[in-house]
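Given next, in structure tokens, is a single chain: the form predicted alone.
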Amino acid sequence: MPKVTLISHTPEPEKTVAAAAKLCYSNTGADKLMENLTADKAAGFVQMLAEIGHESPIEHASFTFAIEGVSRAFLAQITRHRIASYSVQSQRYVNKGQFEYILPPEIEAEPQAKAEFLQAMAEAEHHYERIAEILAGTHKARLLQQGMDEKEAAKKAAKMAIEDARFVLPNACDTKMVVTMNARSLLNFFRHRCCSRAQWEIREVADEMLRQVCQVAPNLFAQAGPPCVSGPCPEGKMSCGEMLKVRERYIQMKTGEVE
């Protein structure tokens, strides 16, 4: 299961957004922006922005997540959301011998498919370690010939070896990352990735990210989730047809009734 942790965020995110909005609609100077800006007033500003569709002020609130227990396939999907910052565990510098992997539920539920999958993972691990071993030997010999100290040569050769051995690692190979998005980007992310048509792994992560940001900025994310939470389903004939169920689920998630 993916592990998602909100590790930091803009202090008082809704007040920050409200201050930016306040500047847009009044002659208030910078030194007065936060003056008398109570939580209730901030909530009012945030709700107004949502009603009139003024989204730029919400970009001033950002949220940073640590995400673990996800696949490289997940990485390929989340980095399509380009207005964000990513720091990802490197397969070039981190040895992935005996790597952990993500087992899709549909494969786990089918014994024959699971057996094939586990065999593929074992073979990938074997080939990764064998290629790394061969390349490390070749690199070390060359570095020694160039006059490098044996200990240093072995260390450098091992790093050089995994840089190319990683090419046999599967999409299922686990990874971890730190992701930062501003609130506007998050709303877009939730709109696409909380939908039931999204791939299961990124949907699980999106749901958990949404649950956690709602705890610190409930008004900012009151309408967050798939499109059908706040309006009609845009999927046409591809719709899941369960709009009311989906809406109820996200209401419960945001109020803390669903873990």
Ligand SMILES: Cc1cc2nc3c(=O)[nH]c(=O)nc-3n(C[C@H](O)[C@H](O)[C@H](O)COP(=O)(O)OP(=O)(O)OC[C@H]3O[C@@H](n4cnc5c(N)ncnc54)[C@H](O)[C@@H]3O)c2cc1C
Contents of the next structure:
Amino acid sequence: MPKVTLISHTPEPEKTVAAAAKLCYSNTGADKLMENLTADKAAGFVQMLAEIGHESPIEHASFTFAIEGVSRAFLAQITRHRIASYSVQSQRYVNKGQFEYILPPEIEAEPQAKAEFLQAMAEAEHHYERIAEILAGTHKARLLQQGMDEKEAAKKAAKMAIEDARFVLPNACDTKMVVTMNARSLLNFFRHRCCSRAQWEIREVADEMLRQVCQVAPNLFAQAGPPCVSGPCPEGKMSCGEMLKVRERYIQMKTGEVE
Ligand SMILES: Cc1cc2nc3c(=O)[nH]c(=O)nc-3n(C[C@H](O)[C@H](O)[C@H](O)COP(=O)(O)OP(=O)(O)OC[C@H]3O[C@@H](n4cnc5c(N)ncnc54)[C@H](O)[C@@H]3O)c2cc1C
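Moving on from the form predicted alone, please list the structure of the form predicted in complex with the ligand.
Full assembly next; the chain just shown is listed first.
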């Protein structure tokens, strides 16, 4: 089960966006930008930006998430979103002996598939440890020959060994990261990844990210979610055909009626 935590965000995100919009549409100076900018007025500016499709002011609000308990397959997908900043646990420096892995629910539900999966994980772990051990021995011998002292050589050799041993680790291997996106990039992320065509793991994380940002900036994300939340489904033949159900689900999520 992925764990998503909104660890920080631009203070008063909607007010910040509203100040940027106010600057665009009036001759207010910097010293007066935040003046009289009540929550209601900020909401009005944010709604107006959404209506006219003026998206650049919403780039001034950023949101930072810690995401844990996700697979390397998830990592490959989320990092395709280029308008974001990422810090990811390194497999070069963290020893993955006895690694944790993500067991997809569909595999868990099928005993034969689950047994195959668990065997594959155990084998990957065994090969990882053996390769690391063999390489560490080779590296250490060479470093000792080069005159390095025993303790330092062992430490350096172990580090060098896991750099290559990690090549046998599977997509299921668990990882964690910190991700920052601005509101505009998040809206694009939610459009792609909350859609039922997205893969289950990234969809689960995207839904949770959306739920959490709605608690701190409900107006900014009022129309967020898959495209069918705010308009027609663009998926054509690949549409899930459940637009009304999807819309209802996102309304409930944003109003806090579902967990
Ligand atoms: C259901 C699904 C299936 C997918 N299948 C595949 C697949 O089979 N193979 C695959 O490779 N990917 C696949 N993807 C990934 C997808 O193609 C995008 O790479 C990913 O969703 C990131 O979206 P993005 O480029 O809009 O996001 P970002 O990289 O965050 O970009 C945001 C926006 O900025 C603009 N932008 C960013 N960079 C550029 C640029 N260089 N030039 C012009 N405009 C730019 C674009 O308007 C873009 O929408 C899939 C995604 C989904 C949701």
